[in-house]
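In structure tokens, one chain follows: the form predicted alone.
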Amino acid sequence: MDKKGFPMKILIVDDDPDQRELLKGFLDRQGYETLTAGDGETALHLLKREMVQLVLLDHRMPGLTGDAVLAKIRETNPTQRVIMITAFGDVDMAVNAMKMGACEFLEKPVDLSLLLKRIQQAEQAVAVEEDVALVSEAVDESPLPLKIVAESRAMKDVLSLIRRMAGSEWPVLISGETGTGKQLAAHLIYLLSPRCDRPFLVVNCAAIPENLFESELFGHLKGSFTGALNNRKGRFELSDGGTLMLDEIGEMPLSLQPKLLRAVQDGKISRVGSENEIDVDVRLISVTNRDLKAMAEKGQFRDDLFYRIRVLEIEIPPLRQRREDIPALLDFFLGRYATSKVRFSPDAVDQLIKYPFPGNVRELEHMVQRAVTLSRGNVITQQDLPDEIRHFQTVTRGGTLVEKLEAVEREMILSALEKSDWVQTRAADRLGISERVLRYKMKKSGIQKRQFI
């Protein structure tokens, strides 16, 4: 079904009438809407006047062959999904069809259960693309300075989840490594939600002293503690009717978590120093780079709060799992930071795509800032890249075992530091070493925080 609840429309193109009827009867019974064509010319004519989501295309037909039809489809609609079907399949034919743009290649006699599985996958992909288009349209029309880069399937799946979650009122937990874009995802959920014209407030749980945490979230009465000179509303009251984002929620003190649980569960809060309850209507989005489930199992985070804030969950993939996004991200950051027309050379782009980016998109952004600042010309080459990126391939694929182990160790240290916001004690804990040993290894590997600022 598409977004409006209508069945997917499928065009069956085959010169064999028995094959057309077989496929049509099977797909009709599965609830799909089908059209049929006995030759390529008829198929192209139907595609001009019908909105078809998927084409099942016979490869060998009199007149226009399947390859010729596929080529013409690609000329007029590059996004059209096509499954090629043939009785004469071989490896070369399959490779050629996929290169031309077919999303799948099946042989006759068609395994109907396999065909149905492939159609369902195509249907899911179409739904994701529709979600991505809706999110992109909303961002383009928004006054907020947001930018979406989603060339990879992984990020398209994330945007699809965001669109579907935005319309609900349930709490959302957004997790992922440091620098992946978790706050952007939270902004998108707010932007696409019915609450988009109401307040959107952000609280960084890692930046608030523990003794002021309760007041920050729930407010206080005058005189309730030293320094409370006036009555003050907390973030829950200030975001009433809107959305509240708790960034780095894993840093929230255990002592305060029961009160947060009640606020989320019952929609009631009380200011510090007051016994009166206040009703609040807040949609909560929690963000973390930590494993809250593991923390809950160790007693470091309340498990009842964990399950309450994780009614809906999105995990933002690290950049190394969506390398297809890197060229588009480079173009975006160049447009933002370059003061003149600058581009990356093909060899530089290739090296950047290979690099694992432990600091994720944030590290890539800072690398572009550095490159456009230090570059002497309008082309940024591989030699202009930071040492850890420029030498990455050489060290990991060549060199001695010691060099390879040192490279792996360096990546682990950088990743731990990024995940810990460069707090060395926390990074050392992640790595299972002392802070003194971490400092020694950082010095040995030439790792300095300024590389990513």
Ligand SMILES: Nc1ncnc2c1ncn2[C@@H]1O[C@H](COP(=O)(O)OP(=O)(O)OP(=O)(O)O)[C@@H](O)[C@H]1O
Given for the second form:
Amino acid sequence: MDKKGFPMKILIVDDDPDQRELLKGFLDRQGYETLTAGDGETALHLLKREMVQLVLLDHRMPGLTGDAVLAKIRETNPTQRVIMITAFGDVDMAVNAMKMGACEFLEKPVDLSLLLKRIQQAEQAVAVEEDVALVSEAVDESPLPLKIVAESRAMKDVLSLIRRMAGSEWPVLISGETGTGKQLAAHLIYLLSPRCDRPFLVVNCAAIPENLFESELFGHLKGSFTGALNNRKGRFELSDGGTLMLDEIGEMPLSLQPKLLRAVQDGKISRVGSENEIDVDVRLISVTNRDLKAMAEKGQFRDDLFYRIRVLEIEIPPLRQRREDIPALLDFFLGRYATSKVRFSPDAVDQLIKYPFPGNVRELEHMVQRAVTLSRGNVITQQDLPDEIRHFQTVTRGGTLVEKLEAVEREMILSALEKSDWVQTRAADRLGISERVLRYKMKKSGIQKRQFI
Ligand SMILES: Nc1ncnc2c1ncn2[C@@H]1O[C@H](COP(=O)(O)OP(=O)(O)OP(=O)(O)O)[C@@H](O)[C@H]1O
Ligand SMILES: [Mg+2]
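Now show me the form predicted together with this ligand, since the one above was the form predicted alone.
So here's everything in the complex, that chain up top.
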């Protein structure tokens, strides 16, 4: 990995002097600059004085524990990178520390080559933060195994996250509105992962009748229920060694969630009608367009399962928050669906960029398919667009000067709010007005707290 001319500074915190020396010796030889601390207090003290890019933190220490040190670090520096080093097999601790915001875990005894890989990943992430443009250029150089349009900063960040997550074994949760490209992202993770030559299976949890769910996922024995005529493997067994994507995981019946938890946590399943446990080695990618966290809080989804499946998390932003992708997506789908040299007229593209696409990329894709089929010439004009797009925000065109100005103002405010994720202070900054004035204007234009235009 490119060290960009400066060695990363790493703080090793461990009460065991042998372990400290081992890690220090190894990292020094790799060309990193290292500091060591024998207890949490010393570590926190050092962190106040030194600019450290990464902390390797032992979990079990007398005095301040790893958890306590991590909590203190988070108070003063929420973005400090920390790799927690935990006792072998202590998954509960790992999940707990993940909730507290540790970046990664390694189990003892530390596998040095894995440690180096994690450090290199952290190094890359640090570099991304320090020089986003330069790094994304370097990362973007290796070609992707499938075509995915990413012109916007937001999608470039998603891609960079995918590239970094693909190599690890932790479960991933991908969330986002309908049609944003979640399945595409899951597929890309699989293709970039070391498991790319093993099976990739997709189960849509919304499509399986509840009474067949358990058998579908975990298999069954002959005669275990009416209609079970033969022994049958479930999706977990079939994807052994590979990757399993559970689409719409929010629809997973609560009654089955403990069994899924056991599979994710311990890699053990049992077929319906059987007492025998079977070991499976499956990387899980869960996908949802629902707010699983809110569901977990309301008891509609198991809390413990939620934390296990979203150790790594990717949120794909809706298309209206990354409108720079729209022109590139239009070209991409024209290339896919148009036989001749069909293109969109500039005013059609303008109108499409304004439209909020509630169905996201899929809606755009269908729109292109339809426009290509219906278009008479080689140019698709605004008139050829579907009504809901053509008539969207026509208010900006007709009317008096005052009406037009109000419409423009309203549009600018909505756009600033969207770009700022509806954080009003940031939107006000963008518009160059105070937050108070923004609130006044929002009220005047009838803009509610969060509304989808
Ligand atoms: N960035 C992109 N570049 C190219 N094609 C994309 C991109 N994002 C999505 N698509 C395409 O848009 C369509 C919808 O994507 P996908 O099925 O992955 O969405 P989804 O989020 O899983 O939707 P749903 O929630 O409805 O299941 C697919 O044909 C996919 O290939
Ligand atoms: Mg999907």
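Just so we're on the same page, rigid core means the largest C-alpha set that superposes within 1.5 Å between forms. Numbering follows the first chain given and starts at 1. Quick caveat, the model's predicted, so the values are computed rather than measured.
Core-superposed comparison between the two forms: the C-alpha position of Gly167 differs by less than 2 Å.
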